[in-house]
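Only one chain is given next, in structure tokens, and it is the form predicted together with its partner chain.
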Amino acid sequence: MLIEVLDLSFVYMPGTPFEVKALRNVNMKIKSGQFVGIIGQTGSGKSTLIQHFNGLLQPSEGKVLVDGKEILRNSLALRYLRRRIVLLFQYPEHQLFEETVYEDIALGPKNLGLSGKEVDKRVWDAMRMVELDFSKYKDRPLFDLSGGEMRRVAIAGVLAMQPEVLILDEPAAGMDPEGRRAILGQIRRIHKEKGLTLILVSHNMDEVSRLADSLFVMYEGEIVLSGSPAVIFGGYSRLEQYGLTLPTMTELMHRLKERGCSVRTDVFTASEVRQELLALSRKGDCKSV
């Protein structure tokens, strides 16, 4: 599904002296099996932003096309629509309705008409992604569980969906070290395997720059960068005013490269540093040899 974002701008509680510019004139495209970050300062309007993206907000102006056809406000569909592109908000707590963990997954694939069989494959495959043991939590009620174990029962009920589109929002905050590696693998994976096309929204530069293939950088309400992210992460100096870091590898060989040490910059995982770092001490480029 291909989405497009025209001249797109939203006021929250226009003509009220609480009025807030949310968007200023957003423009982009997000192709069919892209993946895609978008990263920016708290407050930058990025939840606003995607929540257009399968009508849950509509543009105060300009607007939103899935597929070529601007988003209909009609509730079928609008209903049709969010079964394919499906968004994980940024505190679902608030997303989850049922009783049970089980129930809460089975959910969105019982709206979709699926069989009863059919359904507990889906809750079955998704709790096993995101590593919530099936016996022991299917029948947990939802408000008993830890933040980072309520956090993997929403994840599990979009994924259950399999949509076309998955629109996640801070996924991973809240999770532990391990759960956030093996979860965004995991829905990596879909990406890869199935084409899944998908839109993460994150704070954390170290997973976005590892992740994505394009990010968006929005600050007060515009997209003011975007490209790969060697081009974004390339661009120090402009980051910082934006709220934002380096990755941590990155800024790690900014740093020596400011220092005289001979290092590529355009690097984000640990892997590939190591191997910077070892040739280095193997010239005898740095002081540890």
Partner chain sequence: MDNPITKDMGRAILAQELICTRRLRFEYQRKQRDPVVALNGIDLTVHAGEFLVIIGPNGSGKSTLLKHFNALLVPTSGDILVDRLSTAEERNHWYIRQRCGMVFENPDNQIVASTVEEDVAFGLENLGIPAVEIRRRVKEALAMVGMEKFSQHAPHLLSGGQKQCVAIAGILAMRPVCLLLDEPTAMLDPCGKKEVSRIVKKINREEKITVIWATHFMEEAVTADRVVVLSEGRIAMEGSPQEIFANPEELHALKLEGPPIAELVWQLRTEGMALPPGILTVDELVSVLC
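Given the form predicted together with its partner chain, state the structure of the form predicted on its own.
Just the single chain follows, nothing else.
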């Protein structure tokens, strides 16, 4: 097992009037190569949880294991761990520091002591993965980029480090619909091409249902549901009690089924819905809808 969380609890500002128990007895397992989604309302503990995966936070109680070894406060071990497991926070473009696109993406590989040739190779490959043309963008000043381009540079900077695990906290936050589609499409391609273990934190049900193969639902610091998207989005009642909704396309199928239509409810994309509706019309079923 790549990442294993055992009875994890975490308290902010313990022993003070401002004490907050952010995580309560969390247990989860993440296998190498999985695309995992962590969903829940704002304040459910999602961001606190993922900061334990590479030792940014240490448990108040419980353990986090990587490859069967507990994450401890050892500076050398943590430095290596943070090269393997990289966390990209919301609005990562705010973490760009260098003057040009190339310099910013190359910063991490250079700090690893790699040769100039290897740095060039990693920067080129990372830019390709986020659809930034190397010759066109490498010398562009960062301040000359759009918000979406800056976010892609930030993701490329992480990819150039060649991590094993990439954790993305609301990677499309604040973007327009076109920008969201572009970023999420690139994330899907990164997972397929590089075989990275990807952990996506989101409150957008449409996004995680299409991308992740396994989901964890958080509520008030606990994991309350886990399973495939088909299992998690199998009904209204369970999600409603945790303040969540069904993906748009899935909700449509549920509505049709409630009205007597013979349709699948484990669908998450417009193309899948179209296929179901075509099949429905051929059967002549549900004519009143």
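Being a predicted model, the structure only gives us computed values, none of them experimental. In this text, rigid core is short for the largest set of C-alphas that superpose within 1.5 Å between two forms. Residue numbers count along the first chain shown, from 1.
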Point to revise | After fitting the core, Leu132 CA displacement of 2 Å or more between these two forms | key: yes
